[in-house]
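Just one chain is shown here, as structure tokens, and it is the form predicted alone.
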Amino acid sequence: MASENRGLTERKKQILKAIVDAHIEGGGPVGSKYILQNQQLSCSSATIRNEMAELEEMGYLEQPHASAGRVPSELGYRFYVDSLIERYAMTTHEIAQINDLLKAKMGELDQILLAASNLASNLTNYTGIAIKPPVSAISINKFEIIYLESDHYILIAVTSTGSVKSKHVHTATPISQALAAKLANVLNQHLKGLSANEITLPIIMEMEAQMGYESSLVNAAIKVVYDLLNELDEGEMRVSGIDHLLQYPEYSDVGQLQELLGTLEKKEDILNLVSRSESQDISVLIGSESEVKVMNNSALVFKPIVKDGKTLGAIGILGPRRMDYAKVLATLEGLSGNITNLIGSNKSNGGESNGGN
């Protein structure tokens, strides 16, 4: 990130900031007389064009047409994010409403995630996303199942990352309560702890064989377990308030908009860019230093959700280059916490609610 002081006085600083405040307020180009008449500079209108002239030069602003002023840059908005952004001071009712996630009766990490998003995109009035990135090791650390009928069965597992997982199995040999109780005693044995690379073919004979003459019902419930293990390794995205976006001009474009969420609903890119994140820390990404090319016009926020360690999600929000960043961090911090307490008194609580599918 390109944070450095390049040679910014203290008054190029508060110019900057003003100019990027003022941008992100009205969309609009800012002039020499905005800064005169709203900030507290000594100094005369000639000086301030002259120091706007500068920083135009350095790389913090652009002129979009010649008669009009300045709007922030790239740079100049990395700078503003790292350098002089201020804290938001959120409101009770915005305190409150993050505060009522602890109180909501969840179980899964899913409905979690997707819950946070939508508030995160209702309190900032830019979009959210929920992500829960891909894990190619995961693996299910408890089967159950439920008898239903001589034909069919729930699968239900725990996986690896605290998640519950449930699946309707259908049965070619009819199955009684008894050989569903002896099938999950035999899943838990064989598979407990392995990711689906690791179901090798002889773990799958030993099942075979110990099942009996049953043996054919191990087949139909692996079959199963590949695909449960399949789907959460892929990784999964949840976007909420897409329609927040069309309030913005920069998305008036409708070649671009439609690139944008045709980005959305493919969804890889977006998960691979916040699954590579190393940090633990809340990561901004403005216009091209996001790997998405169709996000030059726009910005990514997005916070990790981490529990003892590792990494169970994020949420994040995608608006446009001149999103109100404070209030975005803001937002995703107190969200986040949220999420971690969740989480763990969900598991002092004794775990997760089964989801089905």
The other form holds:
Number of protein chains: 2
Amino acid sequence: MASENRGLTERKKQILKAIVDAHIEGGGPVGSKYILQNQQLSCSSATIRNEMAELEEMGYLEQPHASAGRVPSELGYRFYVDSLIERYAMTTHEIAQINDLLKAKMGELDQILLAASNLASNLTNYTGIAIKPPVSAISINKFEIIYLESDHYILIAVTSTGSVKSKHVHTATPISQALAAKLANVLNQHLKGLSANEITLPIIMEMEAQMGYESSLVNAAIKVVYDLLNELDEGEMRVSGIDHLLQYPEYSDVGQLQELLGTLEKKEDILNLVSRSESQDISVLIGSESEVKVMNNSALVFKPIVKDGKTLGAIGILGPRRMDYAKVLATLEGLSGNITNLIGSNKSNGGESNGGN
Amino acid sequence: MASENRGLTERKKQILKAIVDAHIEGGGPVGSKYILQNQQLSCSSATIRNEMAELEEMGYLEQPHASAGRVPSELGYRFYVDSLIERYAMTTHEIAQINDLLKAKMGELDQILLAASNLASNLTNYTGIAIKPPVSAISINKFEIIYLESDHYILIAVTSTGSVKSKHVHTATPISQALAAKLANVLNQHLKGLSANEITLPIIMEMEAQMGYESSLVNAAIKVVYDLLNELDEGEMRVSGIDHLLQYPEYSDVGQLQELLGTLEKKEDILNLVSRSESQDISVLIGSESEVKVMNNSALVFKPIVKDGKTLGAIGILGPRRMDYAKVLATLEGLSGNITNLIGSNKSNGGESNGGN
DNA sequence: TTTTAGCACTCTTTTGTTCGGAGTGCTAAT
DNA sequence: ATTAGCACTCCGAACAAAAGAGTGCTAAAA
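Provide the structure of the form predicted in complex with the DNA, given the form predicted alone shown above.
Let us now look at the entire complex, which starts with that chain.
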């Protein structure tokens, strides 16, 4: 394939780019005459027609029906995105908007991601996606217990990613403030740094032994810890700006739109897709490149948010295959830069924060 | 109005109900002939036509155009919901589904609500909504500080509603474990039970005085507390199953659908609507009854989730005005019952839990 | 006085037809 | 290798006609 790309003459590239641009702009098939007008090419429409026929043969273009113009194929888009794109410079206004909104939301990572995807959606007029990938092999770095009543305490856990989760626990046997402290101690001693499947029976037994008479508390606590680790494992995804999709004619077909919304609701597919991507850079998935069947005439662009080598989340854009890639890429790039700044700058007074994951 | 309702003859009621039922079923206008066939009435279509004309005059029916059948008006639906509805009995299968899913999700209230709205959406085939109303005048019952490093601690707050919020704090001046404990102490002493606007300067001053040399810590902490209270104040709303909407012809008009999705995205309107409702019972808002302009041909049904007299959240259903009210009401009723059970039963081993709001 | 049958009328929806435009492919000339 | 020209194809808009559904009204029946 790469060698074929090389094989494209300068003029073919120009024509291909012109077609993709025009199709992104207008949505319909693009004809030879149109290109001739909106592009300074020193040749006639007939020549363009010939070139287009060749481009079609090579797989970069498609023809909806015999006497229609050409539409970029998946391969055509891929080529466009990979090599023809003109970087879109964000306006200062847009940059200011990003700064304002994200600064204001400087809070939990969830909130930042959500705000970012919202913003991305509004800036680009496509659908925004905020993703928190499932954190596999997560562990707990610190336990803390808040004693409330004789049968009621709150178990708090600080995870290895720095986020804090809590759970209310109601005990069958009465506890005291001191007992709660002791329990916290035992938990910290034995479970620190362990992930869900590293908590083995021997460890539990030892903890029970150490708690003596109150060993029943251990069991309850362990169960809660386990639940907690599992919850952290789940991954989340939130979508914003679906209404934007409706403005594009490709989604005026109710059936397909419904299918697309369906996959957006199910979430697993996209969540998998994003978390399986090992690249830390922007990914562009066009149409059926992404095993998710439904996305045939859609494209998904996303950028992971990375800190200290760990992927904490991702923001993305979902839109029609003919989306304005230049703008989308620039927007995501800009946003992710801001987010990374925001969560990287630890020396503030308010400080970065992570609430319940 | 009530007197007008009274004025409806038995036959008029029967006809009205038949029309609403038929329209809910089919979606289109309902004609006199159709009613005659699907209803055992001892009269002819002409009589029915006369009755329908009268019902229209009284405001219960509408005619899309001169020679079409009749469609229930807003008033017609209202009457139907208020007095004609046959309670829909949930199948045991549905009940089992509810139990399974909710039990499994027994975790944070957010999660329960979300799961419930999801379930409601699937059971009814409309769009589900999970709402956490803004908790005005919320206060913090307990502070706790987890010391991490010399310039980094986690501030944890247990709110009056029992949920737990946390924030990482990075300090400008170095702290110690002991100092962190002292700070927690001061916070607990002075801020317990206060809402955001009850934290006055004198209180802050006194706290600073009490902290002596380390008074700068107080300021930073207060700011965090303040942020935290504000975040709690926000209210949240999540939507599931928008794809269901597309199956109803009333939403095949892209423009209107887009508007509706727009209001769903904005959230404030619906959030206001729900939190302003003082009833603890199921509310049914039909069309323009709810100031939200867009919902002209939609209806919103929601049920608050109440515990100890406090509204903790709400689950709802959004769908076309001609929705299957019987089923929707029964589903929400069933779900809310289960949720109330779930969060009410405090004496379990795993226990109810509230993570970061 | 209420109900009913019958019929004329209205409005929508569907279907078929026509027609123009846009765009291509091909061929022959440059 | 490029171009002009032309025949051909296909789609979609516009229009007309027909079919269907349902009403309102009138006059007769109960």
